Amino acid sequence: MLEHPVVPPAGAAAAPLYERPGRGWSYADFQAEPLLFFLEPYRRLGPAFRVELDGAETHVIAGPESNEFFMLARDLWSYRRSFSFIAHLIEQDLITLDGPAHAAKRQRMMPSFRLDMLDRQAAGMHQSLVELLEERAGAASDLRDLMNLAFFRQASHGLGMRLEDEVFAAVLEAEKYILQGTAHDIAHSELGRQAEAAFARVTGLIRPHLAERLARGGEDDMLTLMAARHTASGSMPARRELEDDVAVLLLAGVENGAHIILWTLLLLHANPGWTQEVLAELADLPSGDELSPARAPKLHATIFESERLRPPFPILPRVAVRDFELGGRLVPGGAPIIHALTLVQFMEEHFEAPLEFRPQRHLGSRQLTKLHAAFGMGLHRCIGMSQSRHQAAITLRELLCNWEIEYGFQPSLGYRMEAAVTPAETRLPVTVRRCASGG
């Protein structure tokens, strides 16, 4: 493996500068195109090149080559570093951590992930979503707002919790801050300012929820093996860590996750042919039987394709520890770089035909580990993913099977990047009711 990647050779050719003819590109130009923003440079110039983003020299590294020596070259990303608008909070540990640190962090973190853990906690995570449907239900409600809320409230019960919300509102507030930073900003700004204080505001609110649940004690969720694994490890004062791990765990995942499934549900309202097909592998599995890949594997196509077409976050920021060479490219050692890790997905040679929704091109047994990146790579590769799966399957089972959406407006599979990659559209205008025929 390459874990000391060779020093590149003296004078190394530097990073070539794509030129946008006309004008330089900006943020708000990502913005509106977030996907294919570097494919271009990517094919004229190969895996690493340099942009000017708001006026701002920029690496970029691209491409399955990108993403191979991302995952191989561990020991050369500083992530404190990349992550400098929220400083104060990496200092205290709280969000990402290097080495050692890091490794030991996911090894306290991993096992409350588990599938065995996840599957203890479906039927209690789908009754929290078929609560919220039977409130909501006949009413006029936003499709992005309702699913962050299922989202929300099906994390919160995984925890052993049930929060507000308010919990929810805040939330959503220092997730957007934190997702908007970390695409694009500057350390020691107003965002990193803003998502500071917002998480303050997050850690205070969970707080006594979190206090009063492990006064009960006694109970088989992720929140208590979680809590006894923090104590075990004393590495900081435990419930200190374990307030700040719940916050970061909601602030990670809801907006991201949600939108998975809401993307899901506009790419099948549209393809209303395969719709028929994942709602008849649906009808032969009894109704509290598991949703895994093997036994639903329609379904899980959908997902991954959804993730595929629509990544909730195409790039992400890295520094590195000194200098490297990449197709043949220097890119100096503390120099920004933006990973456009998601870019791969969009690229013919890889998917055909990649801007179309062809969700059986994930059945069977093909290995995308570089080309399939909607939840990070690497070691720091997204803990939550397999939860953001199961909640994803158990909300889509749940309203393909036993829910009628009436859309108010005509989606049109546009996009834009906010806090995630999400609908063009500013309003999602539905109403849910049960079906007559619905469990």
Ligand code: HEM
Given for the second form:
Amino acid sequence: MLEHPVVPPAGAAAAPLYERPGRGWSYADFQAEPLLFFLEPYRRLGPAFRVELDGAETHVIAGPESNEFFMLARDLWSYRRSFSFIAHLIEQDLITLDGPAHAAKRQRMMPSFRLDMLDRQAAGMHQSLVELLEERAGAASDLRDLMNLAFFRQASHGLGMRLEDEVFAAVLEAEKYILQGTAHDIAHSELGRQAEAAFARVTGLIRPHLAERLARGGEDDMLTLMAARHTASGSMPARRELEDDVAVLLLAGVENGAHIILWTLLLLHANPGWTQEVLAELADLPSGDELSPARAPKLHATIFESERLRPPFPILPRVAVRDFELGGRLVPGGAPIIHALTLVQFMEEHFEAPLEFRPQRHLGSRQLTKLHAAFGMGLHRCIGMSQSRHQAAITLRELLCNWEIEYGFQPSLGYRMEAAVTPAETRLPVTVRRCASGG
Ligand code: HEM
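Okay, that is the form predicted on its own; can I get the form predicted together with this ligand now?
Below is the whole assembly, all chains and molecules, this chain first.
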């Protein structure tokens, strides 16, 4: 049941403009403080307000009431218009489809992301991680790059392909243009052309792998399952749709998934007492045993706390198809909206001492989606959430139990917004070595 009126009552007041004392706001200010940026206007003005960013006015919705509203008002949002830059680029993208087309495509893709499929991929994903660590053992690495590559290789394995690192570099390049384009929403521009060329390069590199994989046939992986379901649907040439899907899944999932693992390592490094507790839990699990939250609660509580404390995407663009009212304020249909979805994760009324790393808070209780919002919510909630947590658990167990990470820097735990919320340090030099006692 929808609790909030979607049709605004006559006389609802316009969302108030937040005026920052002293000077205006810019996107660069947001990049410098992406997590707490909208807290002060939310406290002062409630869940719907306006801000001026780089001179352009935009509506903002924030706080638990906005997350709840967002989930309940299912047919209010147009993803095609919210992500028009991506929609311009990719015809059948899950992220930008709306209504029945989105529901049908999501249904076709969902089985590839179920836990039973992920469990069947776990051993191979683990193996691809170990191979990468062995390649890098003893050499100077950058922890951000290493985690990105580790996530990419495991994700490729899950899909059923062994994609070269060249594909990974092309994915990162395309992601850069797409993120910039989404932030500025300018499809017909130099940026649009660059994004188109970079995306075409990714699909071009994937094409022969896909052809080879499908020609082999008969195996049990995420891609094979997706291929069978797309063929059955006949919505567009299945091969083209699959090329786009693989590219989108890698673009949507690698850096953010890798960042959760990266942040978990840095947070554990700063909290040796808790690290020992996680290690003791893992030592009691026979190797090869599955790593579900029931089997490894402390490991998963640590991952959840990283998602809470360092969510990769604190804001997302939205467009409503008609006017609506939230907290007694009117937000017009068609206007650009910023949804500050993870602001709630930093509010002390929902998380005691919200800036502190306290994984224990997640033991024995699961947060409501509106309060633990890093993977989004509603109809477009992240399809890769379980995969992301699965890969995080595999990677952390392997690194914590069998490898020593020698840090060539002192992690500050400071952050800034780039493609995701990333460590403030531009370089994260480390060396990984297999532990003498490691398996
Ligand atoms: C920590 C890692 C990840 C985070 C924080 C994350 C975050 C999100 C968020 C916030 C959304 C909702 C977007 C919206 O409402 O506008 C989303 C959707 C999506 N994510 Fe993720 N994601 C992660 C990993 C992944 C992975 C690994 C994949 C793919 C393998 C993936 C694929 C997608 C797709 C395809 C959608 C669109 C779903 C739809 O529109 O129905 N994500 N993700």
